[in-house]
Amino acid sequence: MTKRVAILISGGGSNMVSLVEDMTCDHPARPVLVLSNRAEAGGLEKAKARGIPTAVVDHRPFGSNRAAFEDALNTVLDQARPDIICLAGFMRVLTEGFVTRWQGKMLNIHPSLLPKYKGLHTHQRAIDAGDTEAGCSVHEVTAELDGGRVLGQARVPIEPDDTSDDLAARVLVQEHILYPLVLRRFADGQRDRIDLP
């Protein structure tokens, strides 16, 4: 049975596009919703252009009431009935209550080689630490920030003169390869880890 995928974004949606473009032909999943917390997110128009239903739940009117914001997210998600939720540049930290409800069904892509550099500013932190490589990880989402089981990683060398923007651009290329690959396997019931060179 084909799995239904909801993709949550906050910005331009480049990872969303890579996921959607892979979900064709023999893929075990199909996109049913692109949901953003920002009405101005560029990814919404990209989704609409591909015929995917979109929705916006703006977090700002909820202030610090994260539970109410997540209740509103759940209302929209319940209507879409997803089997899998992919966080693709969704820049809101989700509470334990939300994560628990979707436990085992939610993936995220993070721009570091987890468990290194959870949270923000990952590329600059890798450069500042003198690391020789960086990369990205796709992991299951748990209540611990960027702490769920890693299902796939891709590595990128750090060049001596790299800025964080240079490194981010090269890592993003690998994100667009890794995330669709992991989603395809995840939708097919595979949970074993894969590593790209």
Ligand code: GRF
Given for the second form:
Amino acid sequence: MTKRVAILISGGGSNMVSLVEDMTCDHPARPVLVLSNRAEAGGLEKAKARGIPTAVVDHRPFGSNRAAFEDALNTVLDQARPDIICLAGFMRVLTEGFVTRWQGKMLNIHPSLLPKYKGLHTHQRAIDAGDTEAGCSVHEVTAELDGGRVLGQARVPIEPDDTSDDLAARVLVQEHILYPLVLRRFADGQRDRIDLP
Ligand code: GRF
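Now that the form predicted on its own has been shown, please provide the structure of the form predicted in complex with the ligand.
Now the complete complex, all chains and molecules, led by this one.
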């Protein structure tokens, strides 16, 4: 049975594009929705151009009421009936209630070698720490921010004169390889971890 995938974005959606463009032919999943909390997210146009249904649930009218925002998300998601949710640059922290609702069905890509550097500004933190390598992780989403089981990681070197933008660009290339690889395996029921290279 082909798995239905909803992808949540907040920005340009380059990871969303990588996932959508991999879900073809014998892939066990297909994209059914791209959902953003920002109407101006560039990824929405990219999804429409690829024939993927889109929706926007603006978080701002809900203010600090995260549960009400997430109820609105779930109303849209329930119509799409996803088997899997991929967070791809979705920049809203999700409550335990939402995560529990989708437990075991939700993935996220985080631009660090988890468990190092959970949260934001991961590349600058790695550079400031004098690390010689960085990377990205795809993990199952749990109530602990960036804390779920890691299903895949990709590593890149940190060069001596790297800025955080240099490193982010190098990691993003690997994100576009890793996330589709993990999603394909996840949709096929595989849960063993993969490490690149
Ligand atoms: C990526 O760097 C990803 O690691 C992080 O947010 C960024 C999203 O980029 N979660 P895009 O919107 O997928 O291009």
